[in-house]
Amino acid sequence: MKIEKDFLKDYDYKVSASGRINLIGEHVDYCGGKVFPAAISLKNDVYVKANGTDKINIKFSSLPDEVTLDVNKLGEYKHLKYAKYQAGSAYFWQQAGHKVIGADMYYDCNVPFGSGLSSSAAIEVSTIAALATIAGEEFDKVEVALTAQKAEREYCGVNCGIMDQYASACGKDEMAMLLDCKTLECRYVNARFGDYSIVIINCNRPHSLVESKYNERRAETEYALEYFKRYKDIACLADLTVEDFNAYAANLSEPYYSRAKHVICECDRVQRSVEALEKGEMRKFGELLNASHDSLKNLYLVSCDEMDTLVSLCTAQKSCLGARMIGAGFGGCAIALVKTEEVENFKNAVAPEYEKRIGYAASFYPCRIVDGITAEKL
């Protein structure tokens, strides 16, 4: 949205939260593994001011709808088609003992919806940060993330992990986060890619099967966990090393063998990716991206023809060191590690060939790794 000066006069603050990518570590969060997300410059912006009432008035740049929430009845809006994420975030922030006051809020989201870049997390996190800001409260970013996750799970009915909200709230400029999903211990890792850039590409396949297959995969990994507990005292699959898997997995039947192998090897790839980035070994990092996609495609079976076509076209380019799908699967986005000076040529080579093979276009999103929550006095 192009912001006019007259528009800004109606609001006191611009509060933003980021979408996110996960550099590597897919489908390991619910198995107790470490993920490697980063906040990106595709954001949800909330223009906000206190209005002196007990009503929260919500408008959207992308919708003609306007929604009003009563701050005394925030638990009663689960039925809303739009603003359910905002209502749930406000409700659980209030339930945690924080002050929620009447406000006028205008939402401008440039995180593409349904892309797997966590537009919902950006909306939840920015809502809480905006409400805290106009109430004059300082806030803890981790608490914001946990509250936003609770809103998505318990208010909106989406059984998500913590990675999306944590990255959206706690991201730092040019830093990725090595996040332990069991303990929430987080280590920031330099995410400068030397002569290379991360390119995000949406295959634009309509999402399908994601929820049912997600639940199926969780059940399969839980079965595998019970199998390995016969051999080793572990709390989750991520407690196993690759050596453990090779030692104990011989009698584990399919599909549980393949699912567990992906999880355990992906956890190992996360650690090796961190080491590669810290040493500036971009070629090694790219190889790990490729290996992650192969595992998601062949062992975890959460890719699709569109995504496999896109990734293969990316890795066929000499300027690309590696590429992989990100997110739950069956659509959404891929990331590619591309020579910065060749990004435009890379796009011009991949885009027409993808459209020729699939029948519709992919979307390319320029972005940077940036801070998660930001607040600006207007």
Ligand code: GLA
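Here the structure is a predicted model, which means the values were calculated and not measured. Residue numbers count along the first chain shown, from 1. Here the rigid core means the biggest group of C-alpha atoms that line up within 1.5 Å when the two forms are laid on top of each other. What changes on going to the form predicted together with this ligand:
For residue 245, a C-alpha deviation of 2 angstroms or more is recorded between these two forms after rigid-core alignment. Residue 300 shows a C-alpha shift of 2 Å or greater between these two forms [criterion: core-superposed Cα displacement of 2 Å]. Comparing the forms between these two forms, the C-alpha position of residue 111 differs by less than 2 angstroms, with the core used for superposition.
Alongside the form predicted alone that was just displayed, please also present the structure of the form predicted together with this ligand.
Only a single chain is listed, so you will not see partners or other molecules.
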């Protein structure tokens, strides 16, 4: 939304948190694996001011609805359709001992909903950062991310890993994050792709059942973990190497075999991708993106026809070294590694063919890699 000057008079701060892409390392965060996300310039902006009451009044740029939360009853809003991410985030922040005061908050979310770019994490993280800012509190971004994840899991019912909230909070300008989800150790790596650029494309498939399918995958990996614990003293699937998998997996039944194979091989691809990127080996990095997509499609079963069509149209272009779905799956976005000078031609080739085959258009999102949380005094 374009924000008018007059509107800004009603608020004291603009606090924002980012959506994210994930270069590689999909469906491994909740298995203790390493992921490789980056915060993007599609953000959720919260315009906020303290209002001297014990009520949080919420408005949205995308909806006519207004919601009021009582700061003394923040645990009671799980049934809300729109503001439960806000309520859950405020609730767990308060539960952790932080001050949550009455506020007027206006949400302008520029992360497309249901796109696999983590609009919910951006909303959760920016809510906490906004509440901490008006309470005059300095906050630790990692604590914000962990609290936001708790809200998503325990308030909104998605048993997610830490990748999205961490990237949304802790992202850095032009950096990707090699985040170890077991230890939360994070190494920032230059997001430089030589003569290539990352193009983000939404297949625009209407979402359904993502949350239940996501929770199901997670449960399947937990079953597989119990199996491998009989063979090796491990805390998470990511503790296994590809060699371990080959040595021990023979008696593991489907679908657990395929799910575990994806997780363990994807962790290996993350490692190889970082090495390839740091050496400037873009062709190799592109191959790893393709292998990740194949595995998500054939072993983890979280892709869909629309996404597979999009990814194969991308990789059929000479200018594209690799492409894959990102995020939870079942629709949402893909990333493609495309020769920078060919990006327009690439879009002009992929867009009409996708629309012809699927019956509706894909969306391309131009954006940059930026800082996660930002706060500005208005």
